[in-house]
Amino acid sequence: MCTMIAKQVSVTGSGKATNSWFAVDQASVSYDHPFDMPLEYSLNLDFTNQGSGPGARVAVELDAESARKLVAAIQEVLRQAEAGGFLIRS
């Protein structure tokens, strides 16, 4: 059964597809059936550029434990960057 758990957020960044980089303007996060991982459910991340078509996409599927580790690592890196004066919150 599909979970239908999904959220989209506007982002500013870059992603690398097969051979080139492209601007990323949207991230989609879902917890549902993966396309590739051999799991019933996974945390699915899709980074896209909505104006550039389906080729401008970077997709990642993670198991729940890996997703939690990634979130913690991102939070810790941003905390250190902010503490070091490298990150200015807008």
The other form holds:
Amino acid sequence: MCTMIAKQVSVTGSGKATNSWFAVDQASVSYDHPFDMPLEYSLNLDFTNQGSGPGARVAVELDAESARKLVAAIQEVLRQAEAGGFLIRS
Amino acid sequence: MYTTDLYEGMLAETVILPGYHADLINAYFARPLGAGPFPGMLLIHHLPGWDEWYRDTARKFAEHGYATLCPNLYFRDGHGTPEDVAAKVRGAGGVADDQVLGDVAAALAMLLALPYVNGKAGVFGTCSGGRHAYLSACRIPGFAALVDCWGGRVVMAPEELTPKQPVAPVDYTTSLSCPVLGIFGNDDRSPTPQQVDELEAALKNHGKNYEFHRYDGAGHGFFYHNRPNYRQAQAVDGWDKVFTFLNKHLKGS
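With the form predicted on its own already on screen, would you show the form predicted in complex with its partner chain?
In what comes next, the whole complex appears, and the chain from above leads the way.
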């Protein structure tokens, strides 16, 4: 690792791999070297299932500005959903 | 130097060895065919994992006459594509320094025990592998040469220290017992040119045998021909520096 800037969070959801969906129970967020994006560093999102091995992964690599826009969009969508009474606590 | 009238052959395969805490891990092992004796090289892979570039590079060292072992530092994290395994490790904040040192020490012992190795072994690493190589050469006795290619976080601020990386490798410099080759790009941000200067100052202050080469027009990972940060002219010169250095320190009597 070059930056070691990484956080992991437990999540509940589903992710779609090449051919099928799988249960997602962890999201990793890092700012470090990407595997594909032609940048030295990127904001990397990995949605995984801890019990299914490293291959159970949905991966996204974003530049920092895109990541900030994504965070803002998620926050705004959740705000609207809450305002509309759509957020149901499980 | 290779000439067209020479015989050349190699064996490259996956092997198993006991690593840290005697855990069995796998490693890629490429060596020239023949009785030797050959010098040994230990390659410490980078953040993107135990990947194709490192297998290619192991064979490159074998072509240059080195019995070359590249342990899979992420073996314990499961198996899949190198990217998927490395992503898992990346998300967890990397592997612990002590675990790496245990794996590297075991790999070095295996290399030096081979009857066709000449009793000398060097260590080479890029990116996080450069950091681990520096750390290994300081903490593990027995290396005869160290090549640190743009190892980030060799120089670390106190706030960067973690339970997995509790000490900055530069702080172990006094224990370094082999010559050092450092290859760096002046546009790199990890290590920055200032951090390279700090590392050089530490080596100088401790009276170590070192040579640093800093390249303009190059940033991080400029040897990686499969990435956009590849810099052809700097990489060719850098590889020449690597083999000149290793041939001097590992192939001599």
